[in-house]
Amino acid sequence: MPVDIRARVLSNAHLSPDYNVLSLAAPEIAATCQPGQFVMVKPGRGTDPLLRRPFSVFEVLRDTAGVPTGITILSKRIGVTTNLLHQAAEGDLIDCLGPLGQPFALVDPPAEAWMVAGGVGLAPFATVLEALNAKGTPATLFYGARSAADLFYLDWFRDRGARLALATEDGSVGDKGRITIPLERELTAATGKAVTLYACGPEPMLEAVSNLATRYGRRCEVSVERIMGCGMGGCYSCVVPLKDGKGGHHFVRSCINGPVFDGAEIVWE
């Protein structure tokens, strides 16, 4: 069951100019948070912002002992709850509901998992690798930014054992282009390998990633990207539309039935 929680704020790391790392003190949260796993936040005491924002949980923070202490949110500064999440300071209280959603399924060994990751899309994929490396199981990291500049925690998932593979849309770094250019070239290179993926970024390269695993046969998990009032099926505003197996749809709750779906399952608009 999700906990609703004040987190007092460990550290905050800022990776740019826009981008930072949050690292909370929410033990309640991390003792049982599982990979892709969301939490409500909401900075600061007054009605601006007036509704939590979800982020996914980064990391689960462990002691010394290996007893979960906290969770770290990644964010990108683009509203009025994100600037306030860059600019907080040690010691700071943030209201923090959670873990909410649906997990991601993870496969065991000898299949492979790959993680499809766009932008800020990199959020889950620190304890999916977690996960992962507790089962054995290989993992890739399939990583597109616009720039080289926007690519974060590459040295963190290599010293994990995570296999990279980059794409910048300018070219700096990597592939020049999508994400799906090095993801659909790997593709095509694994004919005869346990291969499932995972992706989490913007809407269009959840359905072009998803697409490609269609096509060459292999079961997509995405983790899609949609506004929450509440976080807990409520307010209804993060309805996906998915298969009905009739050929029409019908709509689900992300906050409650995903974030996490089979991507093949997904209607996309």
Contents of the next structure:
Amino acid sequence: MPVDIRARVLSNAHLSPDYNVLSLAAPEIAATCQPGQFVMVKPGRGTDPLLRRPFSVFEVLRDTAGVPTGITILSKRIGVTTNLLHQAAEGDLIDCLGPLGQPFALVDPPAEAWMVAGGVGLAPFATVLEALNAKGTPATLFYGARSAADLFYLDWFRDRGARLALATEDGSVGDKGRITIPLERELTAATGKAVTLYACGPEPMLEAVSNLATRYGRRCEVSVERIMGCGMGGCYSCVVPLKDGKGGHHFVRSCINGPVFDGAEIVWE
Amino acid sequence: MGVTTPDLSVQIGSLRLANPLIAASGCFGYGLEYASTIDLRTLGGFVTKGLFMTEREGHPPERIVETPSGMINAIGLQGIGVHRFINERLPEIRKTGATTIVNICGTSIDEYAEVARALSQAEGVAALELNISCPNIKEGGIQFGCHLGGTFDVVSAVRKATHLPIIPKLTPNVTDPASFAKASEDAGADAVSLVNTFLALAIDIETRKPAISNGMGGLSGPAIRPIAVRMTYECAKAVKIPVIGMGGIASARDVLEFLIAGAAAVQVGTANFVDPFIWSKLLAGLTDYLTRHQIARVADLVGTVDFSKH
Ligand SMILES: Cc1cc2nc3c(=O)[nH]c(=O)nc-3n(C[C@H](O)[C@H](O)[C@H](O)COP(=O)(O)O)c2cc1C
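Having seen the form predicted on its own, could you now give me the structure of the form predicted in complex with the partner chain?
Next comes the full complex, and the chain you just saw is listed first.
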């Protein structure tokens, strides 16, 4: 059951001219949030923006006793909401509704979890890694971006035991090109291992990763990002075409049936 | 002197609502989506997403775009059809105790009547709202809603098909909505509701393509409120049946504005997307106002706008 919190900004860390991580005091959301769930966020009291925007919960913040106190969101500046989130200052109040949506279904060891992130699609994987660590499931993060300067939190993931495989479009770090390059290489080498893929990023990347997974006989859960009106199933804006088993598709609301789907069920456009 | 709480109940034809706040069609799913978040019985009622006889898949995404103080949508009436609604949703809805108004659509007069008949035999439907005003699909609704004769014919046909209260939902995309309210009243409607969305267009200047897949869509939200208030006022003056007003309501102040303009009840759509907990805030604000102005019944406020010179 979602709650609506007027969350206080605890800090706003600028990672680059475009990326920031906003820490929000939201204990009620942090307490029940599962990896892959999202919150609907609205900065400001007025009508610009009017609607909330969906953000994956990035980290769950805890006090020294381990009690959940808040969440962070990873934001990339593109529109009015993300610009306001970029400018937000400590003490600002931001409306935050959640947690919402279906979480990832994470595998247990000895199976491995391979997280595949493109750009701001890193967002769900901090909480995913923490949940995987709690299970003892070995985790790898495949993470691609434009250049080395657009790869964030690498130490965070490394420090928590994730194996990293990187790719940049300009080749400044890791493989030069798309993240599917190291991913395919490792899929080829991983015969006999139980591996499940979890992907979040731009739609063409999700399609490519999902197709690779199918080709190598792996399950792949993808977290899609759609324009959402309400996040609660009220408006039917954020639909995704799923296979209907008859060669066609039917539209399913990504806010309540997703944002996580089995990649093999999606009809990619 | 004892403190009395104002009477918030309103009468829509034979239907008595606990209060004048109704969740608008297409903005509240089939009600169940919100049942674990709020107590649906605290609303005067809710209106379902529009239903045809059969399932419809709706338009491909993108289906919405935000515009200044509003949004344009072209969902395309995605829906499960009236039979699945009755079999799969209505039993669950009944358990919530909600007052359920079903928004019905048709591509022909016969379809409206057929949908109405099916729902009349189901248990748990309080009233039917006739969607003759969706701007987003070619065949269905709006062709009746934009012609006085068409409106009269649809309402008359549904009137013969059901004993349930019927509420034609009017489009603002005509010069004189009040004449459509009158045609609805003449054809036997129990109330009218308005406004549906305003036909609108937003263009991505980089690609020069419309911002949503369907091209044009319907504008809702605070941007449309003053026009919707004007149309509600005109319709309330033109007919004796109750008028249910909507368009951009986002606060108790806005609810009061519609009531004073002549609405017997109101619907809230877009603002529920922004704040699914808005209902208790609207109720509190409404109660506050009535208490402060010593108005015993919300019905006493309806249509009290004063146009006389100061
Ligand atoms: C996403 C969306 C879907 C809608 N779907 C329907 C519908 O199925 N049937 C209908 O009669 N009106 C529909 N409407 C119109 C609303 O019920 C309402 O008339 C309109 O949005 C104005 O009210 P508002 O400004 O409070 O949203 C829809 C509106 C929106 C924003």
